[in-house]
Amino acid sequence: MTLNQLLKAAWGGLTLIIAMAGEATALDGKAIFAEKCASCHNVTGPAPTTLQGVLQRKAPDLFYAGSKFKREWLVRWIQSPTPIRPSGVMFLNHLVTKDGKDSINKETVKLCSSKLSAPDAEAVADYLTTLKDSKMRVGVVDRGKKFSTSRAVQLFTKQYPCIGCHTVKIRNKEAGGVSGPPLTDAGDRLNPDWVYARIENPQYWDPKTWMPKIDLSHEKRETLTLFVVSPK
């Protein structure tokens, strides 16, 4: 055998064991996955259809997580979980009325207490890159697009109802309602084309969910995607 036949042979070999080490690494976080995460996460879909159906959701969906996710955030949060919804993932579960005002009974919200090692957060975070949705459209959004941070701000607060369910900072300050997942830190969290899809169709996903389903131009609901996923 030639030295060229010889080096052909070793780099064959190596691409081999790269490629089943990656393999081995999605198998291990699904793996893992099932052990921690899956008694609480649905990752097969489809999401409830039913009222029933979302009081009983214990966590998020996540069958389309590799669409929705940094896999950056998703590597921090699995390590270190803390609660993104501060009204929880149902927010209907967690309201008590007193002398007529509402507020949410923060004892009832439910803390993730599967904290994983560095490791596995790895191997766990690949698993859900891993779940797209072929369907969502991506390059949609011009991440490095300059917009009008005034227009945004009277979009998401004046024009259409989004303020009223979902914190944001405006001006250095925190502002918004609480049933819906807060914003603040969206850009570390989501990706942009998700959140325009999420946007133009919220339904899609979630077919109970509460946000409602509004005829944007692209031009604003690009808009309002760069204003959410843009450092406050």
Given for the second form:
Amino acid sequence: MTLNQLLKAAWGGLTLIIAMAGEATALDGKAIFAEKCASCHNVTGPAPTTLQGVLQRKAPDLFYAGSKFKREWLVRWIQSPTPIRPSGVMFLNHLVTKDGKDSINKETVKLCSSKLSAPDAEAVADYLTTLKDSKMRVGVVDRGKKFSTSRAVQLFTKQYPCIGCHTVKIRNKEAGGVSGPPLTDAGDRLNPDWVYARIENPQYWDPKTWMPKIDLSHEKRETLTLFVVSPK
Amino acid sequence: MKRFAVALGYIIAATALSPASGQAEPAEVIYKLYCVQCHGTAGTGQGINQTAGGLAVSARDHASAVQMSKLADDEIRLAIAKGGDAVQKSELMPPWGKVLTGKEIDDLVVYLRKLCQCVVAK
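For comparison with the form predicted on its own, please write out the form predicted together with the partner chain.
So here's everything in the complex, that chain up top.
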């Protein structure tokens, strides 16, 4: 064996070792999810079809996470979960009634107990972004499109009942109900096309959601979507 | 062929994002899932959206015989199916006609009459 051959063989061995090491350290988001997240989140579907099922759901369904969420937001949130819904995943599980008045028992609303490292969060976010709904239309909403905020506020708060359940920021002031998730930071969290599709047919995503299905024109749905995802 | 393509288009349009079917539920379950968020567990109009200050117009007190006896069954049915706007009330009351079946709405009316322990005043 010449020196040249020896060097080639050594180089070959080295690259093989590097490749193998790379393989071993490439993080498997699906496996991490299975270990850290799958005991609460559903990634296979379908969503519950009975009230009983809805009451037993521990965390939001993620089988369409890739259509719903923005990857950057997922990466951040998975590393440091913060409360999103003040009424929990399902408000009925956290009600206290006193003198005929309902309120939320904050002590029973539990925050996600998993907290992942940055590399693990990246891997899980990569995995979640693969979980896409095949029927959802994409490219429907152009986030940069101009819209009338005053018309959007009119639709959101007066003409349709959105504000009854969702908290939003209007003129720097938070307002709205609490049985649905707050939408104050929805633009960071949600894909505009999903917001549009969710307004279009809430029961497609979640047959027993407590959000009403209301027929709206494309223009109204688009205006509401742009308002919901616009920076507040 | 063209006709076939048009028909296929209709089928695709009809199936796009069609709701996954939830199972039919009795009236008390329907009330819990859709009504309690604003009208409250006790039906007094003091649900979490009301007590959190989300509703600019108060949710109706379903437990009040005085208020509820003013409403005919058909008016209640219309308010549930088409929303507050259809009965000259607040748009904050959503239309549920695309979510609930006619039978479920009829059952809800019966349930509401139990909550108020009242009938419509003649």
